[in-house]
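Listed next as structure tokens is one chain, alone, in the form predicted alone.
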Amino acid sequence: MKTTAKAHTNIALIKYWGKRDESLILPMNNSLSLTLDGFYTTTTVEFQDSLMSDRFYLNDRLIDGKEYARVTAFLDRIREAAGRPDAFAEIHSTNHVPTAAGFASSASGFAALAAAAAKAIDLPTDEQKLSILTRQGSGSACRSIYGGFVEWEKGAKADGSDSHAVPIAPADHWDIRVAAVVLSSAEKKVLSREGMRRTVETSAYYPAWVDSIPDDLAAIKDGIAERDFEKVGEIAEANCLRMHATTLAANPPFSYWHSTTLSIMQAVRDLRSAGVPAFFTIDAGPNVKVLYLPEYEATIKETLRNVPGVHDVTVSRPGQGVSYI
């Protein structure tokens, strides 16, 4: 059977930062974030008898190597789950997002890649478990099953069977606007997995941004059921800090941003001064995320663009769970 399905990214508003079990990717603190309806992928799966391994292709290119090693080992997962371990599928992946530059492609494409693949291949599932199958191939894709605010729950089981995404606030709840700013769309230095376990290892500001946590989550989720946005914005711009504050003081230390990056946040601090709301966050890459609402669009997008580096800016809405095509 073939099967086709679309994900959205998801923008971390309090980050997914560390991982207590590296195998089944299960996080040392619960998350929150916010689908965007700008960034997505569209995956198709087709299982095929004719097939001895399986073919995977990213924007029209064939993929081998780790890219092709973590796709397969995630399919094997969703093999062993429907009880088909020679099951062998083609698989054609559609990026609308930059690649490994802090704008959770990821997030999307496993998100996209689980949905398809459970679906051809008759695995019986529901969001949860759609949600703790999709957490094994990428952390944050868990998230992009649903649409609107959505906090992943990090569980207490080791088998990770608790530690899912559950939604906050559908899509429709608050028309929050978000202006995706591109730096760079070069592939980071250090990976997001390489990051967290060198800053959960030995980053001595690693067990206070731990403890941090639980205060923001209750605090930003009273605050989105409010419609407060100069709550939610200070608290997800203060998450953001002190995690990248974690990654300076890992051993060896290291940083996602650019100077362009500074650039941005001196920018939202800038318009804020003068009046117009907007707070920024960054996830593991140079590239800055700028939440507003929707009647500064036209100022907030005109002060970005007119940043000396600034390639691009994509505004993003409050985006949906996953779909079928």
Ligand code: 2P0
Contents of the next structure:
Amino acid sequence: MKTTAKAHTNIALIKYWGKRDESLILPMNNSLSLTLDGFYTTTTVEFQDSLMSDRFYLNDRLIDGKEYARVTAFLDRIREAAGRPDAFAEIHSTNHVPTAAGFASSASGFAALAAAAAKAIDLPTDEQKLSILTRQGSGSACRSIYGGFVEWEKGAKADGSDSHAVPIAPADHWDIRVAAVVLSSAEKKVLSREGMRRTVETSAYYPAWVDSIPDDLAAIKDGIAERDFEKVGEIAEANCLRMHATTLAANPPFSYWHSTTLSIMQAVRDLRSAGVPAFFTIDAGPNVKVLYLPEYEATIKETLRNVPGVHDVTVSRPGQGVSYI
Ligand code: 2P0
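Given the form predicted alone, corresponding form predicted together with the ligand:
And the full complex, kicking off with our chain again.
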């Protein structure tokens, strides 16, 4: 059966940073994200008897090398779960991400791939099972199974069967916006997988990071329930800074920030001083995402576009979970 699924990316407000099991992708800490409507991937999967290996097309281009290897390794898990080790697939994936929006496509990509492949091979497609499956492709992707505000529970079991996302509030609970500020399309120097590993193994601040998560989570969930923008923004920004602090205390130390990253952080603080509620968050790269309320959209866009070194600003609303087309 030919199956097509669509999944959106997500932005973490409480970051996933560090694994306790690299093979199953089990995290050290719970994380919490907002699924975004602006950026998504559609993926079609068809298992075909005539194929002797998978064929993966991304944006109509046949892919090989590392990207292909990551996709086939993930499909190996799906084949194993389905008891069909010789079932190979043709995969067509399209990323709908505005030009270099600074979002990794792995979250929407693996969520759409997992959903399409699981259905195509007749595995269960309830959201919890899909989230567990998706997690094994890329950690942050397991949150994209659900729309709106989503928590990824780290779980405690060694087999990962209790490490999956849970919905906290749907997309229509609260219209908060996220501006993706793009300053560089250059490849990251330290990939997030390597960055996480180095931080877990060597950063003097890593234990403090892990210890800080339960309080952040409890408080941000209250803030989301109450639609308290200041509370949610303050916690998200502080959590982001704490994550990035762990990289500075790693050995060797590293940072994802560029000088323009700092300029944008300052512009956001200046907006707040001028009475415009806005907060930043940054993932494993130099680009910045800014949280704001809809009534300030024009001001936010104009201010961020005028920061020297900024190439583009694209805005997003809360988005839906995975769906079949
Ligand atoms: C997050 N990041 O919570 C955090 C914040 C980056 C910083 O998830 O190794 O691509 O595939 O599980 O999910 C980026 O890491 O890593 C990430 P893998 P992933 O969104």
